[in-house]
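The chain below stands alone and is given as structure tokens, in the form predicted alone.
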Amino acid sequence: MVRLVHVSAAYERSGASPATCVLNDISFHLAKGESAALIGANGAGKTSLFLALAGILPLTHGSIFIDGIALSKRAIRTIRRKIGFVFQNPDDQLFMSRVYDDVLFGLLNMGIAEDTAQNRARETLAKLGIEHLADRSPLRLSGGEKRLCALAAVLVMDPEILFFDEPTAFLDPKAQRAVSAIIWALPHTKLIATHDLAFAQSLCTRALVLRSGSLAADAAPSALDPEWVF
């Protein structure tokens, strides 16, 4: 579902600096319905590789596979209609003056018809059982709550494969189990960024370690250390 082979990215500086490399020679596999965390610390390159992922940063090196579809500039609108990508931050995805609409706007930004949209809005909302909060503003809302409600938006445009970035940090215990038990429960292919291992346990039947832009380790989450992963 998501192949990664020997690919590296670097971010271009200005002037004659040279370019700094922040993925290398990556490879791994994550088949339909398998779930991953992406687990390294701050700065090993987790968020370079998002968005080499999503076709924002380029590669230097190696090729991305989405289901089965080559990363390219030609194929990115395709390949970006499989994925979803739910920020570490919710108040970076929400944006409008209702959660409703916040869920809607992809939809119609598609071109999908109105009626179809609404629908399909209201459906998401009642799967993750918070349509209690579709009048709501976002800025009104607890972490927790925005969290599924940019999970909501991220679902209604019925991607295959999920990226979370670090979906529990800076919540509360229930609201961490809360969102946990929803993002447990997904069919979708998922990977998953985080620094709790515990989490990624309770998630996930596999880890990849990331360390200085290189993959580290892939194995089950029980069998790393955390003083060695972080």
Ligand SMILES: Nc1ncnc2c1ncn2[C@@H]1O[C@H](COP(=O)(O)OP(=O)(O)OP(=O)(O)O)[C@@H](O)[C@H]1O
Given for the second form:
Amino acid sequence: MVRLVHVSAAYERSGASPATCVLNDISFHLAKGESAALIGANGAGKTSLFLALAGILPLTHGSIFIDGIALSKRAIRTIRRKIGFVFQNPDDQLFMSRVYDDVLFGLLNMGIAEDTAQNRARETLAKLGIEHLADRSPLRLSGGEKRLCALAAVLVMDPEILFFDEPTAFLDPKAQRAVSAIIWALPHTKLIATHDLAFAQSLCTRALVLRSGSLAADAAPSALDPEWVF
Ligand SMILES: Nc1ncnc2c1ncn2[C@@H]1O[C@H](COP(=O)(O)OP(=O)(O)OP(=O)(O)O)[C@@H](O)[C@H]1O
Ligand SMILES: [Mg+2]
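Moving from the form predicted alone, what structure would you give for the form predicted together with the named molecule?
Every component of the complex follows; first up is the chain already shown.
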């Protein structure tokens, strides 16, 4: 479902700083319905890998295939319909004045009829247990509430593959448990970036470990020594 073949990527040169290679020769395959954690220290390249998967960070080598389709400028629209990103910071995802409008936005943008879109938005909010937040401003929600609203805005689009960047960052233990339980129950193919090895152990049977932009391990999370990972 998600296949990377010898993927390398670099951010462009800016001002005096040279182009920096952030992903080095990464290969892995996620089967349909499989969940894997993407683990690595700050700056290891997790978010950069997601930017590459979104077609935002250009590859310098290698290829990415989503559901068998090679990621390219031409295929990007087809591929974006199959994938959903839950960003590291929900504030980057929620920008309307009402939660409900944020959840509706993608559907209306895709040309879905208003009443169908409204039904799907309501259903998704209900599935995540956040119908009561529909009329609230995303700016005035708690961190956990924001995460669930950002997740609703993604799930409503019905993607087959989900990429989560630090979904439990800044949440208290109760909200962490609530958000992880919801993520865990989703049947999608999922890649979840996290620093939290215990979270990965509870959620996934597979961990991909990034170190300085390289894939240092592809193993069961329980087999990983935190001293070695970070
Ligand atoms: N826009 C950019 N231009 C140049 N370098 C960047 C840019 N964004 C990130 N980097 C560099 O790329 C490397 C990987 O960053 P990335 O954000 O992918 O790490 P991460 O694993 O997501 O870290 P964190 O756990 O802190 O979120 C870092 O060295 C970072 O400084
Ligand atoms: Mg990151």
